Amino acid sequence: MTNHKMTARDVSVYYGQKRAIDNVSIDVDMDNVTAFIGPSGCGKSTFLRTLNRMNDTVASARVEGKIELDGHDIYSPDMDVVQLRARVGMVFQKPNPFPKSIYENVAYGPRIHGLAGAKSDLDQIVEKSLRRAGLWDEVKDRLTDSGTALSGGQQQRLCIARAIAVDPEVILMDEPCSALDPIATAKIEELIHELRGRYAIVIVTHNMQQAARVSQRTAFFHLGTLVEYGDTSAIFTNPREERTKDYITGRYG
C-alpha cells in the first residue's frame, strides 16, 4: 500500500485550442521524490503546475480530468486556492526571494496564514524553516539583510525555506538548480534528500543525472504525453518504452 499524497487521472490541459498535456495519470506519494523529466517544451512543467493550480493564472488555460488531494478535488469550486497553494509549495526555477529582509521572507506565509500567534512563535518558525533548508548557519547573523543580497544559491534555499514556512504538505520544485552553479546545486539535492519523507516532493528537472539522484520514481514526458512511469533505477537502466530508451541515450532531447 503505498501512501498516495496526490493523485491525477486523465488530466490534459489546454492553452486556447492547442492540448499541452495529454491524458496524464499519475500518483505522487510521500515515501518517494518523483522527478519529471523530458525534453524542452514537452508540458513537464505545465503538468506540474496543476497540481497547485498555477495554470490558473493564464487566463486562456483549461484543466480536464481529476487531480486529488488527500482524496480532495483540488479543482471542485469549494477548494481554497489559497489554502491549496500553502499545502502544495512551489519553487521555481529562478531563485525569486521577496525584496525584503531574511526573516521576512520565511515569515511573510505563516503571518499571512495566521500560523503564529506570538512574535516567538514566529521566530521558531523562521529559525525550523531556515535550518530544514540547511541555510540557518548561514544567515543566523544577518536575518534583517535583505533576501537579495544572498548568493543564488542561497536566495534558492531561502525560497525552500519560504515554501515550508507554512508548514505544506507537498513540495513541486520546477527546475531548482538550473540557474545555480555546481555546488549550489549539490546543497540543493541534499536538502531535497534530508526533505524526502516529510513532505511529498516532486522536482521538474532537463537534467537526468539529477533525476537519477534525487528521486526514487520518474515520469518522462514527451509531446505533453506521459510516455513512462516507474521506479527511477528501472527507468534509466530498463526503460520499456524506445521514446524514453532514445531520450536517456541522449538520441534526442
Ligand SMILES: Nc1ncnc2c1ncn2[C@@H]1O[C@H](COP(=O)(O)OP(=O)(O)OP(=O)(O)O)[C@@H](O)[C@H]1O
The other form holds:
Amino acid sequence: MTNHKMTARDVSVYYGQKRAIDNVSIDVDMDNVTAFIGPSGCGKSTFLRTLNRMNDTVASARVEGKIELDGHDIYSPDMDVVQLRARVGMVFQKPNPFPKSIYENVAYGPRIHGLAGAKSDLDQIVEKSLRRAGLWDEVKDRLTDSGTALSGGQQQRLCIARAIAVDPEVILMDEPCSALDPIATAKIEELIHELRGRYAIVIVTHNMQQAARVSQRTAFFHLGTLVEYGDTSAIFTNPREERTKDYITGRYG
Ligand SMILES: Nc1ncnc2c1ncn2[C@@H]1O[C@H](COP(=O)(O)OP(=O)(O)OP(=O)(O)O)[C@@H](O)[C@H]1O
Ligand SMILES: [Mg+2]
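For comparison with the form predicted on its own, produce the structure of the form predicted together with the ligand.
Full complex below, order starting with the chain above.
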C-alpha cells in the first residue's frame, strides 16, 4: 500500500500512432493542490484525463503504464468507470451545467449513485455541496432556476458543487478559470484553498501566478514529458531545469 491518493507510473498516451504523453510518473497527495503547467499542446489535459479515464471516450486514445487510486489499478477490468468518475471528479474549462434547475444539477449525481434515500437527504446534500462550493447564499432562493441562467463564475461553482455532491476523493480541474473574469477567478481560487485537505486537487493552468497561489506541488510538462515536478515554491524560485526556468519566466509558451 502507498500513502499517495493516486500514483501514475511510466504512463504514456497515444492518439493513434502519435505519442502525446511519454513515460510520466507522478504522485497525487491528499494534502496538496497539484498544478500542471506547460505550453499549449504539451499534454496537460491528456494526462489529466487519464486520471479518471475520460480518455476512454476518445476512440484513438491508448494508455500505457499504471495508474492507481488508493493502490487499485484504475485501468483493471474490474474497475467500475462510472464509480471511478464519481471518486475522481472533473471540472472543465468551460462551465457546463446541465440545462436543468440549479437543484437538479447538484442532485442528479447523488440520485443516480444512490447516495440519498429520502428527499430530505437529497436536500441536505444539495445544500452542503452548494455551501462548500461557495454558492449557497447566492442561489438558495432560486434553486428552481436554470443552472444555465447563472453567471459564468456562478456556473463554474455550480459545476464544482456538482462534482462535490457525489463525495469525491479527487477533483481534477482543467483550466477552471480561463473563461472567468478576475473576480470570479479569485472566488474559485479561494474555494480551492477551502477544499484543500478534504479532496486531493489537481489543477491545470496557464496562469503562473495562479499556480503559485493555489498549489503546493507543481508539475511542468513540455512536449509530452514531465520535465520537473516538485514543491511549487522550489519550482518558481529555484527550478532545476533550464526549460522550466524559461517557461515560468515567460520566455516561451
Ligand atoms: N482527441 C485527440 N485526438 C488526437 N490528438 C489529440 C487529441 N487531443 C489532444 N491531442 C493531441 O495531443 C497533444 C496534447 O494535447 P493536450 O490537449 O493534452 O495539450 P494541453 O497541454 O492540454 O494543451 P492546452 O494548454 O492548449 O490545453 C497535442 O498534440 C494534441 O494535438
Ligand atoms: Mg488542455
